[in-house]
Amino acid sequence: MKGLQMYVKKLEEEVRARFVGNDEAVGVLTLNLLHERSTALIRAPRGRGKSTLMLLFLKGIFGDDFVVLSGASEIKRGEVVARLHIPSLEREGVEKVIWSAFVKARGKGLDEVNRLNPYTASNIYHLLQFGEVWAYGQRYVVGDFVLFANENPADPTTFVHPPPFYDRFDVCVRLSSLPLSDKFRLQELIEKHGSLVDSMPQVLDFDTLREIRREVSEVEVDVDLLATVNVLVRDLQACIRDRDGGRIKPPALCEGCHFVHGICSSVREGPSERATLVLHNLLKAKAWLEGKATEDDIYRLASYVLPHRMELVRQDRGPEELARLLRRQRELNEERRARKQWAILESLTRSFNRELYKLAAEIAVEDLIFAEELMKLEGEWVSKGLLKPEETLRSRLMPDAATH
């Protein structure tokens, strides 16, 4: 193994030996760090280690050099972004603004997520979305990061966060409760270090996650996996009568539409473009530390990076709801491959041919995403005259959705 990967796989292993359950997990925060200005959130109830899991990772890539704020104390604007310089002031009438440790560390851990109030949740959005704080007027720059956060989204003293809060943690995981023979496991871990958090080596530095960042994103992965990345991405926000920019949502909207068995109908909001890039960005990961990546990683990465940026019609089945989808995804691509349906788009866009439109047509009625695709050359057909306005699949599809 190279060297680089050995730092990672290194830390995998020492979380592991101080971490019980949730192997998945694990895995899947150890390859978020690979990518500039990773940010992880880790869900879970009361007391199945959250706050360990991130100290863990974050002592394993800066020793004690870390800063983490708790929802749980009142946290003032000078701990979260900066305060003034108050003698500089009295004395010289200058505003010197001095950044906060949080704002400065290259480590960063945000304990009880769902306890922050309002105001410190905007200024760390700010910081996600754009990498740099204000305040004072004076701007500064963040640059890379490591972030870690944790909540209990059922704890009652929560605070309600906008869905674009949390669209900007590239990943969410799930802990478990653990089986009887982990819990004993557990013990005799804790007997044998006192402290998991305090006995956990630093494996690495920020220097060379960087350089292993670098190297991350160098790798090119395969264009029939990001192919399948976008048209996952896609089958989850595309609605034919305009989801996003209507009041009416499903399941109301889908009522008499033809896509109603479709994996649309199940999706009252979709994904941002940023599951795209992080699922991108893990696929990259995945292929620099294991070798090569391939679809059913996608799958399975998809359960961590599409939760907390989209919700579904069944928003109360959660986890199990999202596998369902992502199987008849999967299933969804098979049948699309065994069409050859992307070979005949392909074919028509670079010349109109009746017969194979007709064939194409026909594969739409049950596809809403390759609909969507044939519709677009449609109005370039109609226009050349190759194609009447009633004749198109657009008439077909769309005066039903147009009433609603």
The other form holds:
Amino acid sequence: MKGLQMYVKKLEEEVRARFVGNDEAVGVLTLNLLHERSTALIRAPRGRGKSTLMLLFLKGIFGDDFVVLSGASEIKRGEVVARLHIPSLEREGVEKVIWSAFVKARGKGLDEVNRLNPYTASNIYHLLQFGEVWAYGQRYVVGDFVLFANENPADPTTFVHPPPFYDRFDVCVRLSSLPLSDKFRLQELIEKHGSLVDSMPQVLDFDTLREIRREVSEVEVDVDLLATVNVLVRDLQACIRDRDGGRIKPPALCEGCHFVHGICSSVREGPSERATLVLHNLLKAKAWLEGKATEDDIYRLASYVLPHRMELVRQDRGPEELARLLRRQRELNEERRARKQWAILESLTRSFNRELYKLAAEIAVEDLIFAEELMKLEGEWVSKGLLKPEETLRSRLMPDAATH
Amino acid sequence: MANSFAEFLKREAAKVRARRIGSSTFIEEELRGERRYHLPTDFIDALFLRSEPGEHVVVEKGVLRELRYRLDELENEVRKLRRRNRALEVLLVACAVLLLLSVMR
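Let's see the other form, the form predicted in complex with its partner chain, since the form predicted on its own is already up.
Now the full complex is given, and it begins with the chain already shown.
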């Protein structure tokens, strides 16, 4: 194994040596560190080790040089963003801004993010969105950083943050409680180390991590894997009745829809484009760290990238509902491959062939995202007189839109 | 079209065996396995294909209307058949009586 990979593996090992159970969550959090301005959210009920896991990672990278804000305490604007230097203001009338330690720190932690008041949360939202903060008319560019946050959504003092706030977190991991044997292991570890966090060594520094991030950003992901990612996210976003544009959502919106049996009817709010970017980054990281990334990795990682940035019709079923949709998505992709539909689309992009078009139209009535691509091509064929408007798939699936 | 999308389509096309006879193109499809996972709206499948329904079954208004219509139609049919059945019963009894009378003579 190459030098830089060793650092990351060592970090993961040291965290695993102190954090019992939830192995997959630790692996995903490690992979997520390997791209710029990484943000991770750890969700769990009380006492599952959310804060411990966050601190273990921060300590492993930054030693003691990181800043954690606690949502449980009353945080003032000066602690989150900046405050004015009072002597300068009083003596010289100059507004000198002192940026907070949290803004300047490369290693950032947010404990109990669900308890942050909306004002503080919006400051952090801006930081995550643009990589900068504003105070008293001045701007501070934050640059590269590592941010870990944790929350207990069942906490009675929870503020309900808007979905776009959670969308800024690259991944969201849930921690499960420990099986019997792991409880024994945890007791042994605590007896051995005393404080698990204090015993965590600093394994790498931020400059090394930046070098790793630079290498990871140069990794090229196979186009087949990229296609699987894009198809997955599009399947969860697409709606022929413009779900995002109206107030009526599935399942009510799906009444009488041709695609009612599609995956789209199980999704109330689809994921944003950030989902594709994050999955792409994680695949790069996986390929860099372990030498390869596979289709299995996409579906495994998707269960950490999607849950906090979309809403399912049966949200009450918890993570199992998303897992079920992902299994269904895999099956859909197998069907797409068997139908050779992408090859048909490729042939149609080169030249119009009526027989092939008929076959493609038959496939499209079963597959919304294929229909979208086919409808894009139809416009050109209609303008060239190769196809009549009333023959198009658009006129069959979207009769109202076709008349405009 | 994005380059990587075009590359993906080309790769998929390269995996396919297509034959061209005259102006027709023949593409061999692969066998598709049976679906293992079903979505929650499979009410009709549960009803007609006897597949196992999920814990909660969502029914669209349209399907419900359709089912109600079909039930009404079936009930009308049953009512009609019952009337016909009764008429046949009366006819049968009359025939039996006539037969009995003819035998007695």
